[in-house]
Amino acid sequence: MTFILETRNVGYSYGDGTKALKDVSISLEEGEKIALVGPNGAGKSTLMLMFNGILRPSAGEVLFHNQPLQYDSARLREIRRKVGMVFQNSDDQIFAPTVYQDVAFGPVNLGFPKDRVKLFVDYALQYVGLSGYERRPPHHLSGGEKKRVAIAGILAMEPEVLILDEPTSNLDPASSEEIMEMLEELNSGGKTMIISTHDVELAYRWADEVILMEDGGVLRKGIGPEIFGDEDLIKRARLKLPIVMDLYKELVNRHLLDDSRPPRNILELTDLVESRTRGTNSRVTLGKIYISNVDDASPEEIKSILNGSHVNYTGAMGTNAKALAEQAKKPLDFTYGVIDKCILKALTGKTSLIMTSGGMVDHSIKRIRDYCEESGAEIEVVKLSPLAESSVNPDSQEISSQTDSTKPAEAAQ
């Protein structure tokens, strides 16, 4: 087990004497998605500002890769490159006259040569879906676009850890889902993600680990079902149960479900209800899920995939995939929660296509494989390669709960 960030008996008091943190000791694993959860005033934001040296503890110490943080200028600059922070209010972080200059600020101040700065800025803007925005004034952008600029500014410095304070604050539901999907994709690429939130729905379905805070201290640290399955603990923290957990507990109280495995999302809850009411063996013939890597694909190639695969539903994950679908003038059925929605459709006999980028292809397959192993379903997954021709070249894998081996499957019609 590798810890990327640790706090040891950290305390912090503001100038007016207010104690914001009290004897906080936590260890955060590398490569995980971590949510700091608690009501306003719990100490979440203060703790996050400790992680990259913006605030210095009044007591205790913060460690990065097992080394205590040092607070001289040179080492603070280095830790802030490796541990990037995106503030709750993007206007507090965006200040340059153009988007390009704002995203370039970090690399320039790190002393990168001009060609390397351009390379990193172009990559970051493409990743967040803002290619072509380089000359735009940031204050003319929407809230979601400003959040993307702030994230791009951190990505351009190649951090190991991204910290986001209330990442979906003041965003509409669609923009919120797109931001969280981007964080999921970054995590699948190996980056450690830390968010603070009082949104229990978001924390429960997204985080690998939840740290519940109250009044400057840590109440409990663990996986979502452990934290949110304890009603007394959630009440003490002045929060509410996630809707899925609340509904599950009510069904258990009415003896409609067993109190064994709390669901993390609608898909898992649906499975529990179905297995109780009619059994897992009575499902209709399952549909397939096609997955296409759209990196370097053209709109014409996207059209060939969609025309050749004969799917009932199409979803896109990542800004590149969504942009290509728009260029190909193909409407999308799913733009967030894509994997789970395609699994739900497969369970009803429908076939879906997931368009995504290279790093998320394996992530999607793993998510479906994990689901199949847990549920006993056998959902066939077909990997597609975009071609200039109208035909489709399938590389098929059948993902089964009974075996990890792959079987040849029929070509897409």
Given for the second form:
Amino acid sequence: MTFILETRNVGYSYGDGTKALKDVSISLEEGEKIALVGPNGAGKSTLMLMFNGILRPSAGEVLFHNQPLQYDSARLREIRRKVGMVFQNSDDQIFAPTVYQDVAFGPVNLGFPKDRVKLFVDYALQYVGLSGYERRPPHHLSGGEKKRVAIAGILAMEPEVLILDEPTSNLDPASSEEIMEMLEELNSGGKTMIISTHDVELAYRWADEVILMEDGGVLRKGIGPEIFGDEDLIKRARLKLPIVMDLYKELVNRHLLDDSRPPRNILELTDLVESRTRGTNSRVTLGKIYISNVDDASPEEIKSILNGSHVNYTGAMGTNAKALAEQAKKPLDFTYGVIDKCILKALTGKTSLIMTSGGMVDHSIKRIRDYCEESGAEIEVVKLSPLAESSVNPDSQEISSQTDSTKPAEAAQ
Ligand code: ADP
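Having gone through the form predicted alone, I am curious about the other one (the form predicted in complex with ligand ADP); can you provide its structure?
Below, the chain from earlier opens the complete complex, with every other chain and molecule after it.
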């Protein structure tokens, strides 16, 4: 097990004497999605500010890759490059007159030459879906766009860890989902992600690891079902159960479900109810899920995939995929929670297409394969290749593909 960040007996008091952290010892694994969860004032933000040396502990120590943080200016600059922090309020982070200048701030400060700065900024803006926004003044952007600019500013420094304080606060539901999906995409590309939140719904479905905080200390660390399945613990932290967990507990209390496997999301809950009420074998013929890697295709090819395919629903994950769907003038049925929604549709006999890119392609296949292994459902997954798309057969209205229809386990290999 590799720990990327650790705190050992960390304590912190602010100048006015407020004890914000008390004896916090936690270890965070590399490549994980971690949520610090707790009510206001629990110490989440203060702990986050320890991770890249913005604050220095009054007691104990913080380690990055097993090395204690050093607080001289050269090493602080280095740690802040590797552990990037996105503040809760984007206006605290964004200050340059244009989007380009703001995102370039980090690389310029690192002393990169102009052409390298441009390369990094172009990459970061493209990743967050803001190519073309370079000359816009950030203060004219929407809340979701500002958050993207702040994330791009961090990405331009190629960090190993991204820390986001309350990433969805003040965003509307669609913008929140898009930001969380972007964090998922970054994580599937290998980055360790740490968020703080008091949104239990978000933490439960998103995080690999939950750290429950209260009154400057850690109440419990564990996987979502352990933490959110413990009603007393959640009450003590002045939080509430996620709706899926609440409903599950009610169904267990009424002896409609057993209490062996708390569901993480609607898909798992629906499955439990279905297997209890009519058994998995009585399902209709399952629909397929096609997955298209938009990185490998031009807008024309994407257009031909969308027009030639016989799919009931189309979803896109990631900014590139969404931008291409827009260029192809294809209205999308799903723009967030895409994989689970496509699985839910497959279970009712409908066929879906997921447009995505990069590491999210394999991530999608793995998610479907894991679901199939757990549930016993055999959903057919077809990875599409744009080269084969040009040979879509208009008579059969079926998508042809370089990859033969595969069961998820084979497709993922
Ligand atoms: P959370 O992020 O969980 O809401 P914080 O880390 O912001 O919690 O706050 C932890 C405690 O530290 C709270 O009691 C808060 O009032 C206090 N605190 C936070 N920032 C400051 C500050 N700049 N000066 C004094 N007290 C602070």
